[in-house]
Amino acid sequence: MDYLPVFLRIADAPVLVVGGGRVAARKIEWLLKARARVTVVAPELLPELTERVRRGELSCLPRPFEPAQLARVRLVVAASDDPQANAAVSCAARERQIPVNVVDSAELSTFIFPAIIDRSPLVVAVSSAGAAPVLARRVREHIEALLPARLGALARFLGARRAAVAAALGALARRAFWERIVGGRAASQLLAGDEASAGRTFAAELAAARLAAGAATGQAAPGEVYLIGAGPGDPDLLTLRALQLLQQADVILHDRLVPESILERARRDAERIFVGKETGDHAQQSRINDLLVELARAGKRVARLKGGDPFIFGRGGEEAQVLAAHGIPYRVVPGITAALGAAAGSGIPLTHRRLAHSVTFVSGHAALEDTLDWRALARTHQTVVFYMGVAQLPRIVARLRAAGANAELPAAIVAQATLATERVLRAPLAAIATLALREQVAAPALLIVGEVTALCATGALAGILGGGGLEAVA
């Protein structure tokens, strides 16, 4: 991170603009309304500025650029078309430690203007460093489009009721409420305009808050658990509501296929637990069972993070379980399984009208046993995902080998799907344990035996239609 964001107070604050042209004129629109007294340093201005200088809105120094002009100056903007003038701006400034901006030239400068989205109070700031700024403003396009021109509205209405809801509630129970307050009724009657409603809606609100959150007793209010798939690796391939969860949990427990790039989406100040399992650690599974109804019963709301989806091999429907048991509340947020990021990521589509009419997710721990039907996972026109197979590769291969499987039936693994470092490998089934041996291929991964392996491979049916071999892909 090249630049700390931070808001900064300059109401009533002397800033110095050095320039009287359209670029200068942008930026003390922006000052102005921070309600900075601001003096523009120009031998020329534009009409719309010496308008502005005629109803006393700011000050104007008709000459060039002195330093002796920083005196008391809290902040500088330098936005001439001289370059030179903007050099010699930035060099007083910095020798006299004032935070300084050049427009268009970041290296000149120790504080940039992000694009930026007024719903005062509320305001969003969108910045690229510097290195792209019609980016930085094509995502404030985006953002600005999904707020509601009343949310600065909403802001003040809440703003004004902060001190009578931490009067009624503590600490937890003020965060689940102003959450509910939020995403609520009142809420929405406040953005379509009708703020009596919003009031109304709002203390009863704060009334049924304060007697759940046991206010009069000094009782903690009840924790809720949600169990999220964080999805196959990929941040961006989060659910919304994964995200908007995240934002709430007060902790989060987290396995190893959950990346810091997932966790860092969440809330700042959650606390984080991880509780990935080491192999043959069969104990673990109960501690995090016991973990989550002490957290929510003390209160905590508290976020399960999984890869991929909770309830595919996530072991999500027994902790679902232990939580009912035990009259704890619990949401689950469906997540992107695995199986679906790799396809998607290395182009195999999991059912194809010619080739595959089914799916079958298979745990490949259960290699291990006799508990699978490997002549029906040996057929042929369906698609078979093994997760956690690689470790037992060979037994896999050899279990649907005995079971009629073809030697030539394309076959594919996908590690680290949807990650920079995702690799797909192809090869005849009978070779695909050779092949991942030879490549070291390392969990997380997934092994897709089916027809529809080959379809990328050579980016046509013919190597599946016309009969031909596959050969194997790294």
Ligand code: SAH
Second form
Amino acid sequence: MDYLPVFLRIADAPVLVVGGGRVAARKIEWLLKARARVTVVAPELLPELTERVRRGELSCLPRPFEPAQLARVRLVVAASDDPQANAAVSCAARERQIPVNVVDSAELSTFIFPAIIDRSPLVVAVSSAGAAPVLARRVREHIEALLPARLGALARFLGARRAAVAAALGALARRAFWERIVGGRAASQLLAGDEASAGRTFAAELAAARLAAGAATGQAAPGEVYLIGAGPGDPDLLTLRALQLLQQADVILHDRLVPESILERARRDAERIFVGKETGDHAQQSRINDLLVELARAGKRVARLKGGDPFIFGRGGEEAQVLAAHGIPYRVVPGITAALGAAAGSGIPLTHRRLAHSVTFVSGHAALEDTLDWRALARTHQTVVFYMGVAQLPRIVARLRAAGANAELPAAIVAQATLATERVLRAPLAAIATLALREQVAAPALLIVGEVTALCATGALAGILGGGGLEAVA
Ligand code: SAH
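Okay, that's the form predicted on its own, but what's the structure of the form predicted together with the ligand?
Below is the whole assembly, all chains and molecules, this chain first.
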């Protein structure tokens, strides 16, 4: 390690910045955030710096750098665009043993500015010791994506309660209490923006912890459940919130649609439970419901990770009802549903000003029942997306045809949307089932019916403007 990472208290201390351009302005920004008393040495200043001088936020010496300006200064930044001047600043500062940063020169610097994530009072600083600043910035972006926007508010909330906790609990109980709080209900209420509830939850948990500290056994604080949509498969299509909660969860219940590459984004030490269902195994859903309740009651934070969106053919609604009925707190995190992933991947717009004025998501299982209005689904100027329909393709096509859909109505099958193995098959409605069979389409796959499916990447209407007979176009 070439540099010691420390956080320096610099409030009210005199700091000299040499240079009045864009780079200097960026450093000044951070220095002012840390409430340093900044003097900028530069014959010319950017307008925004001039404005800050006018407002009294910093002072300016409108002349070249001289070593005498370093008297009593605690930190120096050389950010002019003249390398010789910067070197002179570095030399003078080092002679006086004042820490100095020279932009773009690790050799001339005795300290460096890290890439910073500011959720004050929580701050993350990343450095590559000057070796690869762009890489350090990339790492910062990765970490930033993991940190909820309200993390600073959470840190303040916890900070304001430190003294009360110290007074109420002994050192050992205190540690366990903070662990529980940071990963628990109060924290997630606060991160969701509900400070009042967070305050109440915190107070109740502190009271319970105080009681438990007296008694031999404490009851575990209730856990909570996150019903998380994992998107269609590509891990980059996870939402930031999904990622954040995956990092918090103690246990992850996942099913077949969630690939390993997404599970890898979860906390390393989280327990994983596979709860994939065989088609038609209705008992499995009630086992999942029981498990969710049981784990949450044991105080766990449980992520129920589902393909796509939990509320689109994901049985998220049923799980939410069960949790509510048992008084278990839960949050729902939306995910990109398969139809949207498939649309983006295949270049099929689900709506189109001329071709499709509505889009309907239909369960292919329903083709076996009589709950659907097939006449409505067979009308023109719309897009119909069938989930879980691959096994039912001939039946779906027959019902649409019987309800009046044209044999030549364009259709497409998108399999393994957004994954490296994604495939798009296009054919007129009357030929799509045969094509799928011939091409041995593997689940998961969607059937999309409607004129938009004839739009190919170039924007041409393959089936409508061209001949587009019953020949299958894969
Ligand atoms: N909740 C999920 C849907 C679950 S139902 C969502 O919102 O996407 C399961 C069906 O979703 C599968 O039978 C298939 O039709 C569809 N599906 C899920 N992932 C898919 C993918 N990557 N590509 C194509 N279809 C997919």
